[in-house]
Structures are given as C-alpha cells and as structure tokens.
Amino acid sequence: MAESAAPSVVTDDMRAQLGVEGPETVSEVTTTGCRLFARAVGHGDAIFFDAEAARARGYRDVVAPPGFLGTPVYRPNAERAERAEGPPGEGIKIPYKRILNGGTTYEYFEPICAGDVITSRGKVTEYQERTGSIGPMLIVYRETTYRRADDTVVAKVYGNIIHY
C-alpha cells in the first residue's frame, strides 16, 4: 500500500491572508544613519559618507547603502492596538517550532538618499510545503514595497522563512 502525503499545514485563514498587505511602516533615511550603517557592513564609497561626495556623482545627498532603507519612526504614543499590528502573515499558526532564514534579495528603483521618507507594506505572497532531510517544512514567501513621500517605488525585498 502506498504512503499518503502528509496533511498539509496551510489553513483557509493562511490562505487568505495572501496578497494582503500589512500595516505601513514609516521610516526615516538620515545622512548619520547612512554612515553608521555603511561602517557597519564595510562600505568604503565617499558617497555613503559625504553630502558633496555624493553630489558630485550626481546623487540629490548622502546615499543609502545597499541594505539599508531607513530606520523606522518609533511612535509612543500610538494607539496600543495600530503599535501591536505585525507585519504580514505574524500570528499564523504553524506547527513547527524551528525557523531559519531562507534568504533575502533587494531590488532597487531609484537612490535612497538622506532625507527621504520611506513607507513600506509588506505581504506574504506564497507558502510552499516541503519534505526536507529532517522532516516536514513550510516556507513562508514575502514581499515588501518601498516608497519614497512622492509615492515613487524605490525597492521591492523579496525574503522566505522556512519553518520546520
């Protein structure tokens, strides 16, 4: 008698937060950020550094590093309820109690540069059901849009947990 595939584990309410965008998250590109993070990560271009660097090759200010698109507004006195909404697909239930980062890929439209703000939604866009070497998994596929005041998209991040 032949195996029967394990009972998948994605619900109707998994199902139908697909394509739903979470809350939006407002962030802040600031020139101190910029060079903080570029240091961090070993970037070493006079553009990430300096306004007139940045400039002379053509850049409104202080570019943003790959990586690194703005640090989000902190508000405390936000509603509680508007602060405890997590980002798309956060309180779906999964019965496995391991997670792992299955990889992150940033796809950019325009230069961020210090000074913008940039709001982002996100999505989860797919689930895909696996056995791997240790078992049953779930891979969890999001989607977050950046855009700048202007409306303008300036980056898509394309990024997958994989619960097992």
The other form holds:
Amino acid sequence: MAESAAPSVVTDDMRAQLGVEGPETVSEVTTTGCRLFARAVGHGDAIFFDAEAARARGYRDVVAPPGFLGTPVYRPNAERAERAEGPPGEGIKIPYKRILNGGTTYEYFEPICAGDVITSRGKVTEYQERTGSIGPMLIVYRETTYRRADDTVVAKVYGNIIHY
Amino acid sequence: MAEQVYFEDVEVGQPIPEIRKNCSTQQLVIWAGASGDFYQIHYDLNFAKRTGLDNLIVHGALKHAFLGQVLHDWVAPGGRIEKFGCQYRGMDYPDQDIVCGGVVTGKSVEGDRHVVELEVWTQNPSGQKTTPGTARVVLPSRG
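Okay, that is the form predicted alone; can I get the form predicted in complex with the partner chain now?
Starting with the chain above, the whole complex follows.
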C-alpha cells in the first residue's frame, strides 16, 4: 500500500485512549443461547445442545460454540444514549463516514459453558493510517478481554474496523 | 462424527475436511437472533436494495462461526480450538454455496501442547476466498 498522503486524523485525544480499558459489559452464557447459536451455524455436535452429552465429554454443562461469548444484551434506549455521548469510554471522533469490519479473531484460554457469567472490557490497541484503493483510511485495532466470575481470563477477541 | 485426529497423523499441507454451507434466509434470521445483529441488509431484500445492494448478504460473523465449525468438527472430541480468525474480504449471498475449508501450515510441540497451525477460509462459487483466516488448535497425541 502507498504511503498515506492524507493528513493524519489521529488526534491527541485518540492517542490518549490507546490501551485504556472501557467499561465492563456483562453477558450470560445460557443453555438457550448456546443452542440457538449452534443451530444458526448448523453445528451437529451434541455438546452444544445437550448437558448430558457435554458432561459425558468432560464439560461442566452445554458448551458455548466457537464464536459464542454470551447472549447479546439488549438495552432499551442505549442507542440514543450512545449517540448523545459518543461510544462509551471513547473520546474518538473520526472524520471518515463509512466503516468496514476488517476482521475478527477469537482466542480461547478455557472452555466456556452454559452457566458462566462473562465480563468483558475492550480497549483500542493501535491506529493505522493508509491510503488504499478505497482512498485514505484509518484502521482501528481493538482487543476485548473476557473473564469468568472467578476472574479467569477465558477468551480474548481481536478486531479491526476500517474507517474510510 | 469422524474418528479422532491425532497430532502424529497430521502433515503440513494436508487439507482438513470441508463443510459446504448454503444459507437460506431462514438461517440468516436465526443467526440474527442468535448473534443480536439485526441489521436488515441480512434479511429484508427491499431494505438491502434501498442501501444499494443487489441482494441480501450473509453476516460476516456467521462465516467466521462456520470456520469455527470446520475446526471443531476436525479436532473433536479430544482436540481444542485455541485461536481462529478471519478477514472479511468479500460478500456471500443466500442460496449460494459457501465452501468452508482449511489446510495445515505448521506443527509444533510446546511443552505438553501439540499445536497445529492452519489457514482457513470460506470460498464462494467463483472460487474467491471471501473470509481468509488463520487458526491454531491443539490435538491429542498418540505418544
């Protein structure tokens, strides 16, 4: 890729956010959530659906399928609040209007099973600026750490969003 | 389920068994509910067309989860997925085949962990890898 010709859009406020963890999000790994996720993907392994099958294979309960870290939590009016204050924990104002999800990586340290309550906190780890075929862009790299109630880190999710 | 794959049975360059997906709009609706991603470009064709798309598109995160299934089905019951990820490079559409596969790129023993590295992907009917990625799994050893 060519060297960025556009002026940098990374502000001091944005640099100050690097490595700063945002607020906690709590989500529950439920049997219902595991089953629905596994059904949506098309999994055939019974450990994602049935507690007995999971226990027979040494798990505590129904297993969270790969990519599932808890039932999404819906909060009424959350979208409106975010728009007013900006995304929680971020002082990031990016001038580019369009975004692309550049990719996602899940890293697992412990099996995750139904009954687990997972607390996650995210942070921005890096900004990259480039000029590509779609013009100047800013790539924001984030890392989110997921902990069980006993504080064991069970997973990390790495993602990047391309603003252009 | 297939027989257990052991670390010693695996060679660099070896492909892992593919899974062929073909998403109905019903599957995309189930995924919307499971993932909490209710963006209408994935199930409301009129909405998708108003945003300039020609068709509904398959959620990127669902294709990522397909890679999780390919890996899980290969390593189960005795192995474990440690890490898997992909980039979102191209769109896939309902009622079209999405072939999910992978190939072994590396093997190593780290302490008591028997680690296998892979390239993974989903591929569209034109042969384009729309979600290329990498993965790391551990397999049981015969030793």
